[in-house]
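We begin with a single chain expressed as C-alpha cells, specifically the form predicted on its own.
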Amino acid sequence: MTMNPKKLYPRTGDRETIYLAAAITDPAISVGDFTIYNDFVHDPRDFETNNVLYHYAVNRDRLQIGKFCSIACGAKFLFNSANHSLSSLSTYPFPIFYEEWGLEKRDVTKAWDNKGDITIGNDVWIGYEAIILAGVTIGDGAVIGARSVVTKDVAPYTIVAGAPARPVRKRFSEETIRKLLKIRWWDWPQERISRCLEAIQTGQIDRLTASPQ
C-alpha cells in the first residue's frame, strides 16, 4: 500500500487535519509526504492564504516542509516582506510607496531586508501558533514549543520554545540522534515504514539501524 499524492483527509470524518501537500498551489512552496496540518479555526485548506505571509513573488523566497511533520492549528511562517529594513536611517518603507516619493518600482524590495528561504527539516513537530521566521533553518525531528517565535536555526532533534524560541533540550543522545540522520527513516518506502512502526513507536532505534531493505 501507497500514498495516494491528491489524498487531502487522512481520517475519516476529520475535516480539520489534512494532508498538507495536497492542499499546495503555489510554487514556492514545498511540503513532504504525510506532513500534517490541523486547524479548528479556520478551514485548513486556506494555509497558503492563513498561515504563510508575506510571501509575495518579487521575493522569490521559498517554504520548504519535509516529509511527516505534524503542524499544528495557527502555526504561522512570516516571510522577507514583514521586515522593515534596519540599513536604513528610518524604519519607513519608503520603496513599497514609490509613486509617492518618485521612487523606481523596481526597488520595492530595498524596502526590507531579505533574510532568506524558510526551511523545515522532516518529522518535525511545530506547535499551537508558533510563528518561524524569515530566514530559519529547522533540523529534522526538531520540537517547536507553542506560541513560540523562532528566530534562529534549530538544530536536529533539540525542542525549543520560548519568545524568543531558545534551547530546552535534546530529544535523544548525540549517538541516537546521529543514527537517526544517518538511516532517514522518513525516506523509506510506506512499506519499511510499516514494518518498523513498532521499533519506531518504542524508539528501539537498533532494530531500525538494523531493518532489512
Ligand SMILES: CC(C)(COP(=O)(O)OP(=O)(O)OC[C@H]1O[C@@H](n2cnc3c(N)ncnc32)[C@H](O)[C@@H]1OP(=O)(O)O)[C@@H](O)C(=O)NCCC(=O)NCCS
Contents of the next structure:
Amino acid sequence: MTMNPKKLYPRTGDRETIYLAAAITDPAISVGDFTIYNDFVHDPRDFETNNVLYHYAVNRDRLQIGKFCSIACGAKFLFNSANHSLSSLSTYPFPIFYEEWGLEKRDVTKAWDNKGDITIGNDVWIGYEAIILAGVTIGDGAVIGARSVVTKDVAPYTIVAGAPARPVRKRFSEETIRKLLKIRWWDWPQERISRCLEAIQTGQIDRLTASPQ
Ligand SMILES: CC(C)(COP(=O)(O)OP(=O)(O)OC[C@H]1O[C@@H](n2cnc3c(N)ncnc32)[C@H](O)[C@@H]1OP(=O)(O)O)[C@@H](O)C(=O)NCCC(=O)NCCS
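Condition change, the form predicted on its own to the form predicted together with the named molecule:
Time for the whole complex; same chain goes first.
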C-alpha cells in the first residue's frame, strides 16, 4: 500500500486523473485529500483556469472542496463575477468599463451580485460537465448528475439532477445517513479507512460504525 494524498498522479500511466489538491495554487481554493479530478479534454492540472470560472480575487469568494470527492471531466464552478447585477436597470456591466464611463475603479464589484462562496462537502460525486453556481453548498455524500446546473444547496447524501438540479432521491435511509454523518469516515486515519474498505464498498454501515479505532 503506497498512499500519498499529496502526490499529483494517483494512477500509474494515467495523466488524466489527478489528486486535485496537488494542482491548486490559488489561496482562495482549498481541496481535501484524495479528491480526484479527471479530464480527458484538457490537462487536469489546469483546473483552476478551465473549471473555476469568473473567480476574481477582488470578490474574496472561496471554493472549498472536501475529501474523497470525485469530480468528472468538465465540471465547472461559476463564481460571482458571472452574475451581472440584477438590481441595476441594465445588465450591462458599466462598472467594469470604469475608464470609458468615468466611474471609480474601486466600484468595479458593483457590476455583479455577490452570492458568496461555493462549498462542497466530503465524498461528493460531481458528474460530467455539471455546473455549480456561486453561493451553493453541497452536503457530504451528495451526487450531482451529468450536466446538472446546481442553483440551490444540496442536502447530504442526496442525488440531484437536471437544470435546475432537483432532488432525485436520497442515497440511503435516514438512519444510515445519520450514522455516516456522525462517523465521518473520511476524517479517519488512512489505515483505518483501508481496513474498512470492504464494509464501505458493500454498504455494511454497522460494521463501519463498530470498526476498531
Ligand atoms: C444522477 C445519476 C447518478 C442518477 O442515477 P440514478 O439514481 O440511477 O437515477 P435514474 O437513472 O433512476 O434516474 C432518476 C430520474 O432522474 C433523471 N436523471 C438522471 N440523471 C439525470 C441527469 N444527469 N440530468 C437530468 N435528469 C437526470 C432520470 O431521467 C429520472 O427521471 P424520472 O424520475 O422523471 O424518470 C446519473 O443519472 C448521472 O447523471 N450520473 C453521472 C454520470 C457521470 O457524469 N459520470 C462522469 C464520470 S465519473
